[in-house]
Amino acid sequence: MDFKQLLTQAQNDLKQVSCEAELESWRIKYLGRKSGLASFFKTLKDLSDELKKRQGQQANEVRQQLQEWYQKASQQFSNSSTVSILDYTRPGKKITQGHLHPLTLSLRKIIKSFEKLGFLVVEGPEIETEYYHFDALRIFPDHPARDMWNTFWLDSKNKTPSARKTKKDEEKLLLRAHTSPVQIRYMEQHIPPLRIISPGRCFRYEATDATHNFQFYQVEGLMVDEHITLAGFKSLITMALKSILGDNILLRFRPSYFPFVTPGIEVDVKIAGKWIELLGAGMVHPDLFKVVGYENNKWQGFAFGLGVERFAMLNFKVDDIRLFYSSDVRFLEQF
């Protein structure tokens, strides 16, 4: 066999390879099982001793040659495939982020807005006793919201230990139904002035519907100092509700009854020529000033709560309470 020839003729095949698929066929060309080279091998053993040694070296070293040409051009098509794949100076793929959920969204602005105006922050307990969440917010044993149809009542009554529990501590527990309770608590442990906003869930036996819910946010707000009027209240709700809004809102304020203010008024914003309740309000009961040990007669206050829930729908033209808790995510991704 004639491997110098073989070499060369191989040499000149490879300067005519232009891709991947043509260096494989060179390569089953020359190094394949049924190449020349390979059917010399399997005649190796027919020849002489002297001859098998001599040609035997010669092919080993042709079948080398080859064996690096090919690796040196696979390696050259990886390299050029590998440029004309990766072009850096494209930008990356963009990572997907998680974001606010819009009740979160909504509940920080209300927060900023009234933190604006010198309320602190404070929170309560979602499991309330029957004592803090009706008897000292005025709601008797007689009082509709008391009925199983409003209020998750709880089996069992409260078992914390506690070297300071009171009577009114071991009263019957419920899911508390509004942020109210929350007065009372910071009331007992702080004198005035004061003033203090309460965020937090509240839940209410009630039917599920666009705008109603058994699972809620709300906001609840208290003022107490010396001279407190409802004047004064409507001026500062009105500039937080703009400021939350937007200045160029309509606001009504009209008459109405909760049993822990007197007198007591509800607000509403106008929103595309009707009207709808934003929240409800009042000066602070003075029964309540009692139950928390307040001085008679020097102290007063105005106290309001609002659902979180409502200014969302208002702020991003929500018309279903019940999108902002289906965890779909085609919706969430909107904010």
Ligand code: DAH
The other form holds:
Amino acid sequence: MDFKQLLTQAQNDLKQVSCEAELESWRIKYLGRKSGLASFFKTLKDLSDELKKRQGQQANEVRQQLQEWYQKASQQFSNSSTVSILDYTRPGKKITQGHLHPLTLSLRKIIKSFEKLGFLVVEGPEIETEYYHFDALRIFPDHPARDMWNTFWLDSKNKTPSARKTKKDEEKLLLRAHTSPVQIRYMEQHIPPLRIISPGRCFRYEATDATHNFQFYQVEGLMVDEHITLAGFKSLITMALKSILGDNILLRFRPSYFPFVTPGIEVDVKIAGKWIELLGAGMVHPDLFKVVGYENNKWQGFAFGLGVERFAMLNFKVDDIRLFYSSDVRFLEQF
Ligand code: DAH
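Could I have the structure of this protein in the form predicted in complex with the ligand, to go alongside the form predicted on its own above?
In what comes next, the whole complex appears, and the chain from above leads the way.
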């Protein structure tokens, strides 16, 4: 066997090797069980003792040399960039793509439909003062209306709600139970005409069930101008609700009570033969205009507050509000 030629050929071949797969072919060709070298070792026993010794030794040296080259080359591949070890023939790995949460989808739909009607999106704080959350909205201490908002009070200086003495007592803090305080905050800073919605998270101290959670999203709405009427509100909210829930919906407006509006109303939608409450609303109480320092008898406005989960449940036919907060991917993957 011409060992010299074998080595030259092996070396030349190795120069052509450009990936791990090719190196493996090279190894099989020169060092594998069916290689020339391996066959040579098998014929060794037929040779005379002297030849056996000489050629056997040579063959061993050749094998060592080949193994050395192989090791070096394979080391090079494992150190070098991934490009050279990419196997383009392997089937691709499926990439799972993220998506928006159903509540985000519903919230965006609601916001968009009001933006189309010229409403500006503004935000208020999740931690509120007793003043903005209650008093400025005519929900006075010790008045039963406060029971409508089961409130998480924060551990601040004055512990009992009714112990508050000064008007804008910044010390009494709470987790907001509705987004209505944004009305006051915004009007304090802006002169009408104004048209805003304010989406945000609210918290209530209550037991959870299929339709109640201790946290939820609301979208507050407020429009103030001269000559604003309840009829105007009716037509505007009908337009908005149709663009959110579909053109064929049936709405019902019925009287209700909220301290910060007069008159107060609630809007229901008829779904599968049942009336479902969608939002509270009304004409802004004149006291609120007084509280923010507006000129007397100049402005009228309407306000409304809707629960985002209610819309998401209707839109996606979900029957338990808690699912939105469960982080269960089997649920979330459906949207
Ligand atoms: N803030 C009320 C609630 O959480 C909802 C509401 C009712 C908002 C009437 C309004 C309104 O702006 O006019 O129950």
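Residue numbers count along the first chain shown, from 1. By rigid core we mean the largest C-alpha set that fits within 1.5 Å across both forms. Predicted, not measured: the structure shown is a model, and the values here were computed from it.
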property: S235 C-alpha relocation of at least 2 Å between these two forms, rigid core basis; result: no
